[in-house]
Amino acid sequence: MKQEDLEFLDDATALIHLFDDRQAQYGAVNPPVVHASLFAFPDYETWKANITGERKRAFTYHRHGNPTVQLLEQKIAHLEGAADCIASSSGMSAISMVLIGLLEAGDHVLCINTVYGPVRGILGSIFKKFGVEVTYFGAEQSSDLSPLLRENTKLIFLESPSTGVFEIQDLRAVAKLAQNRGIWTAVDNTWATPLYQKPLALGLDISIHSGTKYISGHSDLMLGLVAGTATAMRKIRAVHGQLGASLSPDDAYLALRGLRTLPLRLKQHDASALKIARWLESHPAVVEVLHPGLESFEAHQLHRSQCSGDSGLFSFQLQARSESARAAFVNSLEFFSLGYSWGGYESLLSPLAFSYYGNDALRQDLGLTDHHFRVSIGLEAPDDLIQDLERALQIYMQTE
């Protein structure tokens, strides 16, 4: 079959077969570990025509590619429906290089409140230091941003569904109102994976993963992807080759591995957690389940519009007790982990609590309490999980 043949086939048979030259691999089925800093030239007409211009090789130095990590660039690019796709060292370092390339000073961001904290963090430090401005809207605003816009306005900074409190945003508003004011958009879609959400089809520039989660899929690697439009994705991959933030090919290898089983794994994901959300959510020791595949969502029918699946990352809050109590909920679970990142094969859970701690007027905006935990599900037999909460509950409820 034809290389653009393949490219009509089901996500699930392209990350499978998509881009791999099995024949330049000496026919091997899992493509080669690239160990090169350098690549060099044959001779010096090659050498001069790479400088000038006139004919660029692809792989020179590391830090401006590598035949590992240009495969798994290909395979993101491709079910984002993306241009140009870049690798990089973490997810923290796909969203610098985004908003490095795509900013000047003077600059201004509308970027939405429920954002990741060190998305935050940067934005109100180094950013600001160099004369950026910025504004945190509500998702409920998402609808019709106008009357936020500003004439310096260059970036819309998107995160649907948010991480903590799930919160979504309407993305195709958000990319007609850019798109007539000639703003750029991203989007971290880091939840949903390229496999369930498609930012660029409905009209965003840019999507953004912290690959590390569900794209690599086994807690062992840290990666960014930042995929988008030719136009930004040039401004940004010069940044790139600036920043030095390079993808290793060991890293490169794993999460080509796990984009294997994506589909598999997220199928899991989607089905385990929406069984013990639903479950939860009938809990008496249960106040209210976020979990967007929930028909008791508020956002529900947005989400389900702009998002074809769910994975396995979602919050709930219990009834109000002592932190006693709460350690003791926490302590007690014998299958969640308590840990940072999420997306792995492990269940985690974390107390939102210490969520933006320090900043009570933002936890208060979010509606984040003392009693909101985040649990990521993961590949354990859900009945298990289940189980594992119940007991822990029960704990929880008898605690004074």
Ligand SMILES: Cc1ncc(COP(=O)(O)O)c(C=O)c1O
The other form holds:
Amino acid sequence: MKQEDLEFLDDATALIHLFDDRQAQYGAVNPPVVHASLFAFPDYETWKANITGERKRAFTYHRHGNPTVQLLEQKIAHLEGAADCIASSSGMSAISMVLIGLLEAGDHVLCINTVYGPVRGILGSIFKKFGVEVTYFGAEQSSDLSPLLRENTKLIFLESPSTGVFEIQDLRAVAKLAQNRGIWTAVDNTWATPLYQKPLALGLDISIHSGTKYISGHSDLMLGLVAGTATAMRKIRAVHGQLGASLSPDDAYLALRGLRTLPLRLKQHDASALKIARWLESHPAVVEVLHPGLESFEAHQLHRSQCSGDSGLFSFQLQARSESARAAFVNSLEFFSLGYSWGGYESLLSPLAFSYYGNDALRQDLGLTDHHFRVSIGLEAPDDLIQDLERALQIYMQTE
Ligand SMILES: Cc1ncc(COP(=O)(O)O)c(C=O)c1O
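Now that you have shown the form predicted on its own, what about the form predicted together with the ligand?
Next comes the full complex, this chain leading.
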């Protein structure tokens, strides 16, 4: 396939065909899982040329690269329109690599206040210990962050949509502000996936995924992905080889398998979640539904201007009732498991406020109550899920 054809290739086709080399794998349509910590050199001269940098070999030691992992990285880099992509052992290891690769002692970070909790955790512990300062801002400030900039601001870290209350940040405005100021911009793009939101095309430097979610799609592996511009990725790749948060070839293989059905799965997550969100919106037990794809969602227009589709994670608030009623609601659901992760084939539900325990100020700021719930809509038939919710909501309203 010619380079100029690539740009016009639909993502679904690219995921299936791009970078696969069937001839090199005996015609097998699936890539081999290369179990190798070590890739030996054929002779002294090749070894020396690699050491001196005269002729670098693609694979020497798994921590620095593996063919199965590389195939996954190439496909994600293509989807993100990035110069390079690194796959790592979890979403948090991917985020840690970005922070370690780009920050130095004395730097200042601007971070969205609704960022995934453990990111706040490492910024407030490890990075604080090494002299990195952080200012948190609300999504409504993202259209103009200039009042918050300091001379030492080095990174603006976003998560858009955020994954509790789905705060939308103005990605184009943040990119424009940071350009020519020597400030890196990174966004956690897990909710939208590389199919629905292309941060680099909007001017940001780095897009990060917890591939544990939709990209794997089957709740059976941990995966982190960082894709970005050449300059950003040079710094991050240097850190990757040293930290050792490598992805196993087995997990890379499973992620590649997940990728092939990502476009189809997302279409279904999108349609089912919207159908259920609309149904919940009109239910008498429901106070509000927080789903950025709904026209009633405050930042819906901004969301649609930067994200072409929606995944299956959203939240809703029920009318206030007792804890026994909340327990009865959760326990009476047949098809929604109670659990932390999301983005898999199976539906999940979890009380939302507990994600923010330990940060009461933010919880209050966001107006989060014990009656907010987050759902990850899986691939079950949406009408079955609606019936399940309807029955559980009846029990909720009847329990004292
Ligand atoms: C939005 C978001 N980013 C990052 C992470 C971290 O990913 P992982 O659990 O793969 O380390 C998560 C995990 O739930 C998440 O929800």
